[in-house]
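What follows is a single chain, given as structure tokens, in the form predicted on its own.
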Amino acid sequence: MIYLDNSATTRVREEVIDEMLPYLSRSWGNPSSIHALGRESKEAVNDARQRVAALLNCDVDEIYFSSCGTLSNNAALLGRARFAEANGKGRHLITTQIEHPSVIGPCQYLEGLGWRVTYLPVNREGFVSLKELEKNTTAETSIISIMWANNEIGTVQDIASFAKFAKERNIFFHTDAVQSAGKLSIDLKVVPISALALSGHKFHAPKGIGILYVRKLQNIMPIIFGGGQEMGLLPGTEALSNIVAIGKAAELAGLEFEQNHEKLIVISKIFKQHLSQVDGLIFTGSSLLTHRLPGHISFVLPGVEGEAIVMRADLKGICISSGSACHQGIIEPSQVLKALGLSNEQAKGSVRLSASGYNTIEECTEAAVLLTNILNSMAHTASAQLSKNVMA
């Protein structure tokens, strides 16, 4: 099996499993307990927090543990909205048309509460324009949320410029960076982001653990109640072993960043070189590999459904995805692809390949060759069927 669906989820690293096992068997105390077992657990949580802070280059007390990226996004947006309402700030939020559902959802909820939400358009490659952001910003704008890198099309936004724009106007700036950890450099001492969300299972930690970063003096209010953990912002007994796991995963992501980044760029080039040989194939997202997630390639093949491509690839032992894993079960084409200007028919043929540091150059080359053959065969069949229908 060649696994190329790492934007959906990643395998848990052996080193991460080894790190978390003692906290499932021997050191299983509640971090809030004051006895020896509890203190040991608390130290493990603190150590993990330091490791995550090191990856992001931020202060330790700016890191909060959550259950997932979705909760982190909700806590940041709805928590800041509560703060804005309580302090008489404007009720206008700006986001984009290509955000993950865990951002779109809270925005739609706020609209139901009377907030005005602007969904910025993107160009054909999925980029948000700074001029468009400036044009839509008003005195009432109190929150801006723009994702760092898109899970479906891989486009990486100029987050530094957007964050600087917001800071200059004293606007809370949030980014969904779930796809970015371990693949893009994140330096929060340099980029003035107010809040950021990560998810452990996107960079080789288990499912069920996320990160919420909140910059000092950038207040948000809790949206969950009933405990004092995580400074009251994300209450609930800490998922000790998972917290230990994401700490180790963050440490390894930082140590291996350069070598993984370089390898993933090579893999992107291999994918693009081979897939360019497919008749009619249209790449989606940024055309420049330097402006998209490394190891990530997405495309549409008009006349062919993405799910059919995924199934054919699966028969050859290749795991890829159609659109976003979060959209499975939804028949309608993805909002992200429609925002790029693709027709419904084109969007149905969407496919994504996403590699990780675990993938080798050799297996990715093999997968690219196999997929090129599969796609050319399917494109030929679709074209023949279209000609037959026209003649009929």
Second form
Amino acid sequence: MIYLDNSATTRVREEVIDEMLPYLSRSWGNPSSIHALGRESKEAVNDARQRVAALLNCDVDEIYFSSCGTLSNNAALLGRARFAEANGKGRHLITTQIEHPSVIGPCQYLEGLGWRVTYLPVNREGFVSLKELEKNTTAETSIISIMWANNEIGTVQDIASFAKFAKERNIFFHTDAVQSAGKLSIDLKVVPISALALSGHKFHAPKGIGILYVRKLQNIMPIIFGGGQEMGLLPGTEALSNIVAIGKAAELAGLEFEQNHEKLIVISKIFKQHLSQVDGLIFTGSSLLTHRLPGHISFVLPGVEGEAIVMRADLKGICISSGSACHQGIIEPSQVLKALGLSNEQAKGSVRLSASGYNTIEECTEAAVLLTNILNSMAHTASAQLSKNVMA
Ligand code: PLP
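Next block: the form predicted together with pyridoxal-5'-phosphate (PLP), after the form predicted on its own:
Now the full complex is given, and it begins with the chain already shown.
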């Protein structure tokens, strides 16, 4: 099997499993307990928090553990909205048309509460423009949320400029960085982001653990209520072994960043070079590799369904994914593809390949050759079908 669906989830690193297992079998105390077993657990939680803070170059007490990226995004947006309401700030939020549902969902919920939400358009390559952001910002704007890198099309936004723009106007700036950890350099001492979300399973920790970063003095209020864990912001007994795991995964992501980055850029080039030979294929997202997630290539093949491509690849042992899903027999292009301006016909053939540090250049080359053959044969069948229909 050649696994090229790392934007969906990643394999848990062996080093991560080794480090987390003792916290299930031996040191399984509650970090809030004051006895030895509890203290040992507390120490492990503190240690993991430090490792995550080191990856993001921020202070340790700016890191909160959550259960996933979805919860981190919800807690940041709804928590800041609560704070804005309690402090008489404006009820206008700006986001984009290409956000993940875990950002779109809370935005729609806020609309239901009477907030005005602006969904910024993107250009053909998925970029948000600073001009557009400026044009839509008003005295009522209290929250801006723009994702760092898009899961479907790999486009990486100019987050530093957007965060600076928000800071100059004293507006809370949140970014969904779930796809960015380990792939892009995140330096929170340099980029003035107010809040950021990460998810462990996207960088080789298990599912069920996420990170919420909140800059000091940038208040958000809790959206769930319970005990005092995670400074009362995300209460609930800590998922000890998962927290240890995300700490180790963060440490490895930092240590191996340069080496993985270089390899993933080579892999992107290999994918692009081979897939360019497919008749009619249109790459989606940024055309510049410097503005894409490394190791991530996405495209559409007009006339061919994305899910059909995924299934053909699967038969050859290659795991990839499609941005269009079949709902009750109707192929539905995603909101992201529609926002790029693709027609329904073009968008239904959308596919994404996403590599990680676990992939080798050799297996990616093999997958690129196999996929190019599959796509060429599917494209020819589709165009033969089309000319038959035209003649009939
Ligand atoms: N944001 C983006 C960009 C994602 O790709 C995902 C997961 O696919 C999420 C948020 C949600 O993360 P989680 O699966 O941890 O809830």
